[in-house]
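Single chain ahead, written as structure tokens, the form predicted alone.
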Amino acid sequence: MTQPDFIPEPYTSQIEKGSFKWSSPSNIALVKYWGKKEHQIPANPSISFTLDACRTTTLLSFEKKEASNGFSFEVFLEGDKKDDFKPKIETFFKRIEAYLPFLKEYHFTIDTSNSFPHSSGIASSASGMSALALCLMSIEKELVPEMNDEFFLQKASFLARLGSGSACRSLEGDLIVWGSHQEINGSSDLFGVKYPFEVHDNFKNYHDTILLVDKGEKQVSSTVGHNLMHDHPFAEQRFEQAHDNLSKLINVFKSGDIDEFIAIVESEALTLHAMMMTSMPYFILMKPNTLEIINKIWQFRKETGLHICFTLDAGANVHILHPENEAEAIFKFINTELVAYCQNGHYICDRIGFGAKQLPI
């Protein structure tokens, strides 16, 4: 599929008004996406676990309006009007108008809520933009009734990417690849695809416990951080490393080698932060408690032989990954040793999920 494939023919049906509701999860990258080209194209491929509990639910209501040159919409978060969200939605609509030409024909009410606190430090852009893209695609499905489910999801992922790059990995599960990779047929820079190869039982029902070290806003936006990769002295080596690590994970997932999985995932997390610390301007998003948690994890893993590991997003919070069959001992360790390093003792228990769901109105 190429970009022109997502530009629709003139619509064959009409719809005056209606509502659609979708719930879409967040995701956690194992091989990190950091650096992008024009039009939200990733500089390197990434692969992620789709999560289950950390979700955004969006109700999109729409009604025909008089033709105009502008977009017409209101945004609410858990019932409260959020005009400060409007610029991001406006930018999103401008990016996708060529692919959804009905956008200026309706007034939209976007009513969204998160299963996790908005101020928790968990990025809601992936879950939020994917949920909104799915609602918009539900409108287009009414206008193009013959659309099949495969194209529906592919285009929704394509649109979500234009709102937030990682959002294209939230529509399906449990492992999603985004970005062209020579060993993964069908992989694309334009949308996420389900990981197509064998996955060992060791990686089924994996857990992700998110330790909320810092619930404040990030020091630097993801957009600024990605842009700093353009002139980064180590950018090309990093992009090559991401391709290599994704290649290694193909065998890891097939063989069930959790030790190698841990080595790759932790290296990816630390590399992501190393790129931030060596950009110009440079910045450090880890906090002292982030490092305390990492060292505690390493010590506990050495002492017990349990397969606990961490990964990080572009922030201070720590995602603890571990297999289902070691959950009891690891949860005990988290509660007795790690919760003290969380802001107000807050953490979120999550696990692998299988993507977005349309909900009844």
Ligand code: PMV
Contents of the next structure:
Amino acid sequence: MTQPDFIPEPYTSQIEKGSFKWSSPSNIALVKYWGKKEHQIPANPSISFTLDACRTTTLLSFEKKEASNGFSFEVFLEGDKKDDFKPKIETFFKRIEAYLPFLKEYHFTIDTSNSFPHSSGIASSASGMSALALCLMSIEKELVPEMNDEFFLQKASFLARLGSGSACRSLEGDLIVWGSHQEINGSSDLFGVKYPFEVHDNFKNYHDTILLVDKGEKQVSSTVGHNLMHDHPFAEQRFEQAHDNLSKLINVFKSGDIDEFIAIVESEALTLHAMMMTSMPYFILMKPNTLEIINKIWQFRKETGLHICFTLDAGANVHILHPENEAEAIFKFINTELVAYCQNGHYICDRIGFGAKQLPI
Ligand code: PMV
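I've shown you the form predicted alone. Could you give me the structure of the form predicted together with the ligand?
Then the entire complex follows, led off by the chain already shown.
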């Protein structure tokens, strides 16, 4: 598929008004996307676990209006009008207009809610943009009734990417690749695809417990962060490393080698932060408690031999990854040793999930 394949033929069907509701999860990258080219094309391929509990539910209502030059929409978060969300959605609509030419023909009401607490420091852009992209595709499906499910999901991922890069990895589960990689047939810079190879049982039902270290606003928006990779002295090596790490993960997923998995995943997390620390301007997004938690995890792993590891997003919160069969001992460790480092003792128990779901209205 190429970009022009997502531009529709003139619509033959019509719809006056209606509403669609989708719930879409967040995802956590194992090999990180950090750095992009024009049009949200990633500078390197990435792979993520789709999550299950952390989700955004969006109800999109639409009604035909006089065609005009601008977009017409309102946004609500948990029932409250959110005009400060409008610029981001306006930008998203502008980017996707060529692919969804009906956008200016309707007035939209976007009603959205998150399963995780607002301002938990968990980015809602992946779950939010993917849920919105799916609602918009549900409208297009009414206009193009013959559209098949594969194209529907691929185009929803393509559109979600234009909202927030990592959002294109939130539509399906449980492992999603985004960005072309020479060993992964079908991988694309334009949309996320399901990881196509064998995955050992060790990696089924993996858990992700998210320790909320700092619930504040992000210090650096991801747009600014990605842009800092343009003149970054280590960018090229980093992009190459991401390709290599993804190649290594193919063997890891096949063999079930959790020790190697841990080495790659933790290195990726620290590399992401190292890129921010070595950009100009530079940032430290980890907090003292982030480092306390990492050291505790390393100590516990050494003492018990359990397969606990961490990864990080572009923030201070710590994602603890571990296999299902070690959950009991690891939950006990989190409860007794790590809760003290979380803001107000808050953490979220999540696990690998299988993607977005359409909900009845
Ligand atoms: O989707 P964006 O533009 O917010 O970028 C997110 C990038 C990371 O979350 C830091 C890494 C990733 O691959 O998800």
